[in-house]
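Take a look at this single chain, the form predicted on its own, given in structure tokens.
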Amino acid sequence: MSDWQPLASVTQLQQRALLLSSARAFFAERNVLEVQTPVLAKHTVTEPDIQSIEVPGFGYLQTSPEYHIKRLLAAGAPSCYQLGPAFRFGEQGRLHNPEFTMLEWYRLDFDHWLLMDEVAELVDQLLGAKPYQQLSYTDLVGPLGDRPRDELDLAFARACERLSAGRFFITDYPAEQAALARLNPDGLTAARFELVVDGVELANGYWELTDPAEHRRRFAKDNESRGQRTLPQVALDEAFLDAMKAGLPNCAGVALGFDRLVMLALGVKDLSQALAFRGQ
């Protein structure tokens, strides 16, 4: 095949184009906005594992809609969600890119729990229906005791690839992973939980920390760490913090990756298949 040519073909450009039709009215059916937030913001995140990329003189490609989203929530805005692209830099190989399809949303009074429902609902309507079974994060990964993050990353991600065909669930994940999750009432597991789909992580959801006096706390933490690594220090979104104190209403949030969904739809093994071309 030529260069110049895209990676999927037509017939898989037109089967995705039908998921997303899909993935939208499953929103229009239930009343859930669709919104657009910027791609370029002067901000970004402050979360060690997650790398961006910066536009000199403008600021950063965003990795995800969330912040923008909570500003909206904070404002009023009803549940919402945005389909579009998202960027992480580093990020290459068959189940990564640097440009990505994201669906993220936020449902208002949901908990973490309501939500992993309708995430299924939403995955049974584009890949058909097939039973979900539910994991604790330890039953992953055996005892944490004082192994490091690093560690627990590459057991978590080798764990997933292990798992029988199937449908799991992930949850309980501990506190120190809770990113902006809220904590369970043991304060020592995270309100987060992720979809693990024919050993494909697709979807990372939290029950929405809404402290925030918390959210600054666990952004200086984040700085720490990315001392600790090496890695740039990044200014905190006071916009967003400013948002926070206006006050984030209950809700739930979750990001799934939408090419690894039209992948997995579509019976190929590499995220290229399911794309009309690569950035890169």
Second form
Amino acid sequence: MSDWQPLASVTQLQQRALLLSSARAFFAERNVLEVQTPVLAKHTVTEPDIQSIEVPGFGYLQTSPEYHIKRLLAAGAPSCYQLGPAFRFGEQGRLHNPEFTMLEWYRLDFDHWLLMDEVAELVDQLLGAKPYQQLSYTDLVGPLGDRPRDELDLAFARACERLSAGRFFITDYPAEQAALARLNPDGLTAARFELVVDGVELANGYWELTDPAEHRRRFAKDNESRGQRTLPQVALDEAFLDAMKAGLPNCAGVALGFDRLVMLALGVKDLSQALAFRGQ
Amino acid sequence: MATYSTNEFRSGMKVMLDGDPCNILENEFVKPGKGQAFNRVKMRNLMNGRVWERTFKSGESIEAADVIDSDMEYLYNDGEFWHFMKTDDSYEQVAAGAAAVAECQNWLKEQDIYQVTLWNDDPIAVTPPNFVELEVTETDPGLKGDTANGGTKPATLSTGATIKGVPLFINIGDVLKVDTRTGEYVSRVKT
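Having seen the form predicted on its own, I'd like the form predicted in complex with its partner chain now, please.
Next comes the full complex, and the chain you just saw is listed first.
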């Protein structure tokens, strides 16, 4: 007999449905537009620590709706959000599944500080209100010195787990970990934040980089570091870069792992219990 | 030599770490959203029983350990080694030293079947069944009439092991069922 039974109970699925509609209501009240961008598309991200699932002949399952939503914003769309599936190759564990539900939203004329306030409001609505603390990246992992990136990543992952109770915004990431956030005026740290709730890394946000030349430089650097790690090169998404050239308006954006949020709301320790099925 | 990559790690898998064979107990995938992936692995060193926790970069490989668990019949002790025989009709025998037999000494009875862990064909551990039946060789005299409640006493078994929690009505020569995981009395099998 195959193991055909679902992972989450019916009650858990009902709670999940309530959280989905509550999240949509949150954005409807704030006039943030729900959009649906392709889940399967020709291009994917260059980030060396994110591997995409390739679909031969079609492209890649998208690891986040970031590039498409930014193209919408560059074309004049208002603040908007997407609540739907995203995919990452090789990520499977207690807090990971190759297919997961991502809630990603962009706010025009917000910086990352304003967006952090809104993330807290959403989390308060879905998980109940609690206080938030703010810590810098170096508060968490200690002085950077010339520690290699993998050592920092491990220290960061461990430090997040130690924040096992409470809600924490982590700010001031090193510039090398800016991804697509703009840099702070000090030039050493990025306008990037993450939210850790009860030891679980829940959301990652930026005051978005808008400079088209800097985008190209960072993508090239990603591919260089992919080369050093014998990972496949990723072709640059020229449509996205053209949109950046046309002009991304001043905005902040954040991606939140919705399945993890459901997991926290249910008070369970494994993502499985927030999912109908694992798929693998 | 076979190797396993972190994404193949499963509990029960036998691997080499720092020159010793280890049994993987737990494997957790850990990854910051924008950072590198790791596997935090708990494993038991099969040579000394210690549990180690190690973190590997995801995708790293480690050497497989040629470790198999084999059911074998206990034959005898020659003063230095404990001799076991395979139960697969091959009559093949192995001699296990004190380090491998360790606490299982307390539960060894001739002709009973034990699990012998072989690393490169050498016995490194002997695991008893969860329950064994052994004769009492020494205990305080039994108290008549005390069959259900009341106190307990220690008893020494034919292997030399002393167990606790034995009811007062047990006598020398009785055969007891013992839980080898806790070393405790379960029931009397025969008088």
